[in-house]
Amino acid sequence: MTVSPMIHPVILCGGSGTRLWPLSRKSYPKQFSRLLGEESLFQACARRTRGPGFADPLIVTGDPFRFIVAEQLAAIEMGAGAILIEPEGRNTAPAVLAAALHLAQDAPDALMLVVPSDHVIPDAAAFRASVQAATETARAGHLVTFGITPSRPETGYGYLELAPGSSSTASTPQPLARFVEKPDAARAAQMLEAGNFLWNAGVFLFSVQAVLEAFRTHAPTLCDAVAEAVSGARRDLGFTRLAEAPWRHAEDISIDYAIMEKTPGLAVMPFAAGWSDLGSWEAVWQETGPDAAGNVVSSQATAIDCRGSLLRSEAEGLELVGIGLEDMIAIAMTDAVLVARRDDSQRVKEAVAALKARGAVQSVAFPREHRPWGWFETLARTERFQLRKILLQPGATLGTQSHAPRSATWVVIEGQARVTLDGAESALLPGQSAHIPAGRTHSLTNPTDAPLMLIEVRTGTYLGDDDVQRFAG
């Protein structure tokens, strides 16, 4: 009996955050965030690549994401086959071909099921089903596809043209005429009505042999750059880490651009379950589904004789009000506020610029930050004062270090700390707080099975985190 390859789902897992701003950001792109529901568009879509014939998806990310893709696969008790860090992000060809490199060295017959982490396809058994269908056509050597039933003339997605006597709802793969670049609403009216045009979604369905073949073919120099850094990649705390010197020669090149339009015999996908990109605050209003009052509320907001409305807090504690707004958009975080009319909402990238350009940190920078222990959240700061909250996961040790240049107090919310002080241990309960003067050695240690959360104050002439130093044990 002939078993069929497994289909390794390859998770596209970098991105720029500005769209949504400021809920995404450069350092926490949206993707990582709850926009809906209570799992992220990352977990969600970990989740809908999971299933009978699909192996643990194999994920290509940048350095900064890798502990928040570990941490969030994780909560969702969820693997990964491989997590691929990107030396700096490069496009999706660059880490297309990585990730068939990497494949082709244990699983040289399998299929890959290229998709973003960061849109949203609410019926995940439609999706894989669709996938299913496809495999037939992937492995006969082709190139697949998936194109989504327009429901609008878009003007911001690029579109499929489908070959003459294709079917734009048939359910199996159809031959495909061209790509078609983002076209003005004249245009995409003309696409929607004559009825064989479908959005490009980004998804793609082939196998390992068969994509190696195209970047030869038509990207051969790309090829080299990216064997290398590939063959010269290492292992750090498991994940896989491409090789920095070579990945730097690599085109900055999308898969479309690269092998997608110049390989014939493509074939496309039709899907008609639902899909959304979820590229501006206007289509998280659309899909998270407006109230007979045409308003999306969050649960730290309220709407007073508001319409057509996006009112969002996301931070705790605080309250966000509208009052007599139309077609608005407002979104609340800790650090920063967003106020448009929803008709802009595709303007947001102009706020991160302007805020860029002023050096404002909040263009890129989000208030909490990731690492192998778990994060942390500044919450207040001056030039020689710090506040931050801090959570340690279970198990997890802050190393043995010293700061010449600033003192700090640890202050206990929830659960236990055992605190090392020049080799002196003490434990820490809830309401208790030690001290760390300047230039002492200490280390910080959550020794039991739940979350550790704690308040730290920092004080001195220096309250960066590049001032430690490190010792052993």
Given for the second form:
Number of protein chains: 2
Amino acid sequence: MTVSPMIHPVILCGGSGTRLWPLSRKSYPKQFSRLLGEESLFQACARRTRGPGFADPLIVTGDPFRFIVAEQLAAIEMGAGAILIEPEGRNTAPAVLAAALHLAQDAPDALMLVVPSDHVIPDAAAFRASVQAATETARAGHLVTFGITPSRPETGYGYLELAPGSSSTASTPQPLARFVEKPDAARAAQMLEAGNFLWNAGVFLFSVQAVLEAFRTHAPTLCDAVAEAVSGARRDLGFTRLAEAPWRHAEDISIDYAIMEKTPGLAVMPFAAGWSDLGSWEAVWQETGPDAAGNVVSSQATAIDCRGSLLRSEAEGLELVGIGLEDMIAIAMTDAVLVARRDDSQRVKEAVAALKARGAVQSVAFPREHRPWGWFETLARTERFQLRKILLQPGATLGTQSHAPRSATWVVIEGQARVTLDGAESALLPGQSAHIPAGRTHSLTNPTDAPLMLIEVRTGTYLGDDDVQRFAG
Amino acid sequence: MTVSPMIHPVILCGGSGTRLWPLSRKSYPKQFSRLLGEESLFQACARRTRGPGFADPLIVTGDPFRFIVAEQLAAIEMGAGAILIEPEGRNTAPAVLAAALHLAQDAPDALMLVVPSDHVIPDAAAFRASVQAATETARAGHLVTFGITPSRPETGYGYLELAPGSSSTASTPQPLARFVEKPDAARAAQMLEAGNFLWNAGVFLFSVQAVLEAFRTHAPTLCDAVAEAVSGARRDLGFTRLAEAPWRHAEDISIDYAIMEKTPGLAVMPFAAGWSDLGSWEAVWQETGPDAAGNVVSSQATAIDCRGSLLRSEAEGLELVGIGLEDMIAIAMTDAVLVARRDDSQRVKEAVAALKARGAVQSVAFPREHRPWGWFETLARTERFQLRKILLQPGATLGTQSHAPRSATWVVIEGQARVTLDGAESALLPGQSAHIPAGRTHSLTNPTDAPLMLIEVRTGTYLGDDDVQRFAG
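Can you switch from the form predicted on its own and show the form predicted together with a further copy of the same chain instead?
What follows is the entire complex, opening with the chain shown before.
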């Protein structure tokens, strides 16, 4: 018996969309939200790739999300083979290529399982079994793309047409005839009827060598740029930052366009055990499992005489009540509320655009912001003061040195703090506080193994975002 | 020319309903909300009774609302002849009788204009003119009730039938034939068609002597109880607290049932210049003036492809977006959101009942709570801490003495504070803070003429509401 090369999951989570606003925002995309159950989509995705034969996942993400990735992996006690930081978003081809080149350094014989982080596949075991069933084909040098059994004449996805004589319900990879672009409604209905078309879900399995060969053949220029970005990458706090200058020359292109549609011998692994890309609130409603009246109602939400509606309260202490709603969605957060017809789910981006045009921060920013040392939430803010809840991870230090005319008061809520002010150190327990006069050198440390939670009140005439808080340990 | 007796407005604002939840709650009823424009309904009502011939209003309200009344009158620079506190709500008859008995002490020849505080009458000058036009009839000893020209076959109000030969569009009081109870739809349509029926709006004008005589004749037992409550009243911080024991014997009855329907010679003053009781969100939508698409959209609200809908954001920093809404209402607050079909406006009380059944504080409590010294808003609260924004009125003092195991930190945001801790005094400017260890004697004073705003962080194992904060100056 030969030892099979490991399957290295490559989780793509640099994307950011607005289709699930207000829960999903540019600064906190949907893969990091708990859209279904207690784990985020990213966490569920990472956990789904855990099992015999699977290595720790390699994560490709963007700079703004790196601490969310690290925190969410730690929360489910998983490690990462590497966390690659894209200097900026560049679609799937450069991301997959960077992952392949990175893996080639240490595991040149590996298989890569490329998975988007923001999809739902309820049956993880079935998914892993499907991946295992495709390994032989991938090891033989074929690029394998996973094809989802369509459940409706969807016009929002591309399709994979199977070669004549192959089976769309087979439990082994089947030869691909061709890629089909997003169809119109009539064509989608035809394909659903025909039975030999599957949805293209952006999930792939191939060997590092095979995919590198495909890139070299069909996207040589992209190869040069990305290879330079990978070889010039630098380590930073456990992350691997791809080199910025060459990365900016990498073409913004999907893996389908760059190589898949040009490579012969593609195989399709049919997958019928359930999948959704949660591309709209309509899809979230569907996947969460409506009750007998067709409603999905979160805790802290109340549906009175409603039908076919999704009611979600996304904040502690926020009650949402719907009366007489029919086929509606209502998403309530403390800084933003969306109410829409379920049929209009695809128009949520118009809401984001309207808020953006008005300069409302809710169009992009999330109430909680993640930093290397933990996170903070702005609870209240006027021209005169800013009130924030701050969490410092064990061992983390927060240092601020500012010349702005403002002062800060910290009150410990939970855990222990060590405060240094002009060189003098003091310890704070819950209920105790420290006052930092304007312009003084100071730092705040969590010297314990448990999180430190505190309230910060900043006052002063200027409270801009350029009040940089630096990570100092 | 003889000097006419003054008209003493009697503003009834002890009522509390749930029909405009979440904006209106038991602890903050709709008359105190800015439902239309920059003033509350109560403020608009008080201002409406201001003019030549009108005395300062006498306010009848409940204990929980006394500071809101005082604060809102001060904000529009109006005084009150008196603010009577009902020990508990007892419908309109005891309230009007108490006001009449109170007025009889100092102004026995006065006319009383009884007005509910939560109605809308856009044309204040027309209203005052209408009152003036009815004074002669009232001085002659008649009880005058104002009749609103009906604009629709409303089934939610009682009607006033005019005597044969009188005019429902006259500019002087007309004789009443009889009171008509809330009708069914057919009867309402009939009355609208007939033309000699007006809505009973609960607005009255009569002399103190005439109404007292009517009460003595038709409600002698009520007279005894209320007379005792008025003669036993005590002054408290500028309020007049009716005596509790006798008040509890006063019958819970409306002025219509107690005297109006039994007194002969009633007159009706027709009023056609516009009126609404804002009895539902539907009415608020109507009165606010829908745009060409039938929408009413507040600042911080966005309507995309909506029709006939009311979208209100009631908090700073809270964005509300509606997409594709048709004949809907959406009211967003930071602790509660209501979404309902406009046709279901009358069912809002079901929402309140559902929340009450679940023990949600939002069924009764408002985020901002008023106290003698100012107000506070709870910004965040867990088992371990409570975060509040506090406003201290000029000159006010806040004293807490607690044996609970908790401490407090105050940070001044605006204004100046004087803090006394174990007898030692210190002054705090914006940005400065004071820490009060658990169980220490302390007080907080606003020694200036401007409001003092501060943030309070309380921590400890118990943060119950029995942490009494007493007014000490």
